[in-house]
Amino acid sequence: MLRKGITESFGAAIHALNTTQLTDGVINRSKRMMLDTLGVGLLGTRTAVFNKALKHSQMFTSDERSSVWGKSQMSLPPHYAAFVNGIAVHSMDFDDTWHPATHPSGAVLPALLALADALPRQPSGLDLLLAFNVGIEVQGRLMRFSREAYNIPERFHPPSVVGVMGSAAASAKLLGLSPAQCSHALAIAASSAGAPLANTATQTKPLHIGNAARRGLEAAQLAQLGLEGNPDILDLDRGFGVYYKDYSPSAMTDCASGDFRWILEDQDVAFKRIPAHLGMHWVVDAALAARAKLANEVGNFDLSQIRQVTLRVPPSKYIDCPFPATEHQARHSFQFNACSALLDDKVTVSSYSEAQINRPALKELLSKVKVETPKDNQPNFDKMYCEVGVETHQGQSHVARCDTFYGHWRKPLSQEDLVGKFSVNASSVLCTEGVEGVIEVIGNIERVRESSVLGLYLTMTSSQQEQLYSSM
């Protein structure tokens, strides 16, 4: 089906949106997103997948250089800095999640910071904040072109599709491209979109975010040089519509009119408390509540008393992993996360280590798990729930249900807890001055004259920690 004017409206909006249209609510929410993204990205520089991508990226050189988060003596060509920093953000599946389902920030912020490093004139913090929100907004609009996009994905990983478009839009905004160039940046980016869901729960999944950041930035720079794509890319079923079975796009509201409203104003994001697929947060909270009920009744809690664990979760094949063998599989396993919570009375970053995964007690508990998928439990992050039932050999039975976990957009993390999460994550890489500096800059980003100050704090490392993890 041919529609007219949709891509053109997006190009016009990307070009025309300005800082006066940023509301207090959007500024506050996007600053929280930026801080959380930087924290999980810094923690992610300790992972094996990040270091493999970094080693690959160091083979490439250019006159333009951009910083690598958490690396005081290292820089890369801008595209590759966006690539590795994007990978770091998603390397532990610890980054924010939106509705409809995607990880909105990881494809946008690494691209913008890499681009800002390479620009002849440093953008202000407010410029950076506006471009970030443009990238988030474009993703939100695109996902609303399909009802299918509202559910837990079945065929492709959403950030690889809408993320690269958001990166292109944000980069185009920071570059100051014309409306037509902004449209072409989207068209070019669309030809780099897509990643199969089969690569989730593997080391390749974080590359979906890294590639989205890198390819979106590249698309905007190619459009700046005059490269063109299909000017109707968003209008066509054979354009961006190839990714959705029920594609129904609409023009972007004229931002000069009084009808424009940021999607982020009405739809907040979820921030994760554990480094795992978002669905795991429901099952962990339900398992902890069931464990507390059992412990209150029987006194000293003994796992050997458990005869069966029943999980009532939404249907989703890629997060149904009965016996995970790797950290990435464990992050996508209802069974593993429920059993870790029952066994340890908590789930933390260290829960996904090889030693924890291979514990005999955990494997024994996994063998007792039964999964049910009730018809009323929809695979949708705004409607799903999780129930955990624990039955003992003595005939006792306790069930706990989680409808909304702490960190979900309906029950958002407090600012204190969000900053606390960032501080714990960032301090594993940065020195105290670096951690406090990032918090201060992001907290006042709309008043920062040159965004380069953020890059300085992001590379203030503890030398001993940097040496330790650079050898992984």
Contents of the next structure:
Amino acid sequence: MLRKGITESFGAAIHALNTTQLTDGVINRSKRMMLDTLGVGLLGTRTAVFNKALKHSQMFTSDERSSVWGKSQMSLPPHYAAFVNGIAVHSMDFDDTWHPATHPSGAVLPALLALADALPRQPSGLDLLLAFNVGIEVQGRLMRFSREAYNIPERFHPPSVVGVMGSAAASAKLLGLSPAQCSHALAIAASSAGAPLANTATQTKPLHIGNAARRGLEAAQLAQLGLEGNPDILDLDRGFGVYYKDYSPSAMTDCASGDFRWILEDQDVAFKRIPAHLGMHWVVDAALAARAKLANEVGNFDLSQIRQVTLRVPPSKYIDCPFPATEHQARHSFQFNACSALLDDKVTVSSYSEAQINRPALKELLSKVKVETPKDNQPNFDKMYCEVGVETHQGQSHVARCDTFYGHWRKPLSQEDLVGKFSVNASSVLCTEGVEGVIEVIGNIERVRESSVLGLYLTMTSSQQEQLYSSM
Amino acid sequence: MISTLQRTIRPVWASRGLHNSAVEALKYQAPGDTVTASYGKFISEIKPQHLSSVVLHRSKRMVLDSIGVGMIGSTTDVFELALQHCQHMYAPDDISSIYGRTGTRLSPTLAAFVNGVATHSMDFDDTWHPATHPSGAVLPAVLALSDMMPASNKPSGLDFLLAFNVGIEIQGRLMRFSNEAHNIPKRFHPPSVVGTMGSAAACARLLSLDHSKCSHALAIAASLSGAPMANAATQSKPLHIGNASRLGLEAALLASRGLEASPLVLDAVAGVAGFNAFYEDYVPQPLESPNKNGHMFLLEEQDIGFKRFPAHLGMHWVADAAASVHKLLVGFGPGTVSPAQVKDILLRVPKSKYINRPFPDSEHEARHSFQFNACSALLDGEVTVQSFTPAAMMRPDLFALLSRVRVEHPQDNPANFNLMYGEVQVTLVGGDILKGRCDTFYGHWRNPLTNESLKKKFRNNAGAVLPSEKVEKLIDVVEELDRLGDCRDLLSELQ
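Cool, the form predicted on its own is there; where's the form predicted together with the partner chain?
Next comes the full complex, and the chain you just saw is listed first.
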């Protein structure tokens, strides 16, 4: 079935959207996303997967260079900077999540910053903010083309499907491509989309975001050189539709018409408090509440009293992992996160180290876990809930339920907590001046004349920390 | 600073903890007995002595054809564009050579990319059954990787050929996991699905990775696979092969550095799609270790189709059918067919949307148009490289014929390269009806090109960019490839 005009409308919109269309609501929300993404990315530069990708990327040389976040003496060819920085962002599953489900910012921001570094004329902060929002908007629109996209995925990992399209759109915007070139950027990017879900919960998952950023940027640059793809890529079932079982695309609103409304205005993102799959946040909040109830009644809380732990969660195979063996699996395990919360009364960045995962006490508790998937618990980030029930040998039983965790779009992180998360993350690699500099620049990005100042702060490391981690 | 690459020969060590819920799901299999693990073992254990003489012979023909096609492809616009892109981003680097550009070198993955683009740029490269273009995804990566390996440790010609065959074999095996793969594709362009995996396998083999890393190379590659059919018949199609080659190499390099991915990527785990994300039906089978009873390569049982002119494989049937009608019209002397003679042209072809184009707008579309290729062959007696030039495409005579074409899709003509046929029926103004039918075009695996024809095609192609002494030398070197002590003899003749 041939539909016409949808791809064209996207190309036209990417080209025509301008800064006057940015509303206060959207500016505010997208700045929070940018800050969180940078913090999470900086923290992620300490991971093993980031270092492997960095070593790999250092094989390549180029005239144009872009900075690597958290590294003061290093730069890479722009595509590879986008690649490694994107990997850093998703390396710990700590980055933002949207509804329908994807991790929107990690696919876009690294590409834009890498591109900005390489451009002969530095874009302004407002240019950057606009391009960022174009990249987010396109992703949101594309996900609304199918019902399949609304649920927790089973086939393709969403950032690999819509993320690369968002990166292409954002890069095309920053490059100032013509409407036709913008359409072709999307078409070229579509041929780089689609990674299977099986690689989530493995060390390769972060590459889905890294590659989305890199290949989207590449698509825009190829379009700039005149490469063409299918001009109806979004219209066709055998185009972008191949990634979905049901596919019903529609045109982008004409932004000149006055009817244009950013999706971000109506649907906020969720920011994570712990570096784990979004589903874990419900189960952790419920487990902490159940633990509190138990401690309240019993007085002295003793794990050995627990006879059984019952989790009532939505059905989703890739986050159902009774005995995770790696940090990646642990971040994708209802069981692990519930038990960590019960054991330690908190779940933090350090809960996923090998030492923590292998604790005998934790493993013992894991063996007492039962998972149920009630019919009314839908695998959907807007509708799911988690219940944690704890039964003791003495016969006491406590159940706690979490419908909306703190950080979810229905219960957003306060600005103070968001900045606090950023500060803790960024301080792991940047000196105080760098940390505060980034907060300042992002906070005022619409007034920043040259976006390069951001890059300056992102590489203001404290020399101690850089030396410590450079040998990994 | 380019780090030197060492072929790793590491002792086999137990793979890291298997995903326990997946173990539950596959209770009948002991950990390590997964399909994915069997593929990793196969790639790491296969040796040159497992290559039979038939496989050696057929694969050398594929290497020769692929190089020639890549060379003529280096004269296309899309190649130039891709090359500019790579050179713009990356300074010239003394590592991997580029088809048809003496003195130009690029970083290995980018060389694989542009050479892959060149190979598929004119749709002139080989086709297999089930359908994919196997060589273009593998050879550029193997060449680039060979260039990258240190001088003291270059692979021999036989190592090179073995890696190439592993890349082909893995593609063939993966396509046999689904019925969907046996027909002309509708959703994902096959080279973008299996080609990346083949490239990863070939490079893992050449790098001598241990079996666990070989599995991870495949899994990493799966996350880099998959491009939609809609971009076929556009200028972006060649990038599918270019990217398959480049990304497969990249996956192997990342695996060699220890990057890990899903140990179940080829196995079918309900609710978490692996490689089966790309197919509607999927039944994976493990590969037996070659150490026990040797190995029967698929290439032994199922040969490749080589194209005689640069267009989608389906075009070759109608071209041969139309050419026979041309002969009837013109007799055996030189003569031309005039549209004035022709009242109506009926094509009976399989149903396939992306190769049914009544009035193609670009060379890419023309290479994917039953109508265009039938009419060109009817007019000229054959379809050649020149048939797709702007001048040839804009001929009024050709347009006149195109306006008289009707297309039918008989029920007995399936969209399957092993079963389809092409029929051309021309009704003349006087009322006479002339018919031509082709069941198996010359070049199809059932009617393979002779060695002479293959060499002739290579000479025409490579001769577009290399002097004839080099062309002849290349033919000799590839012929002797399994006896070459050092593949540098091949690499040095490419530029």
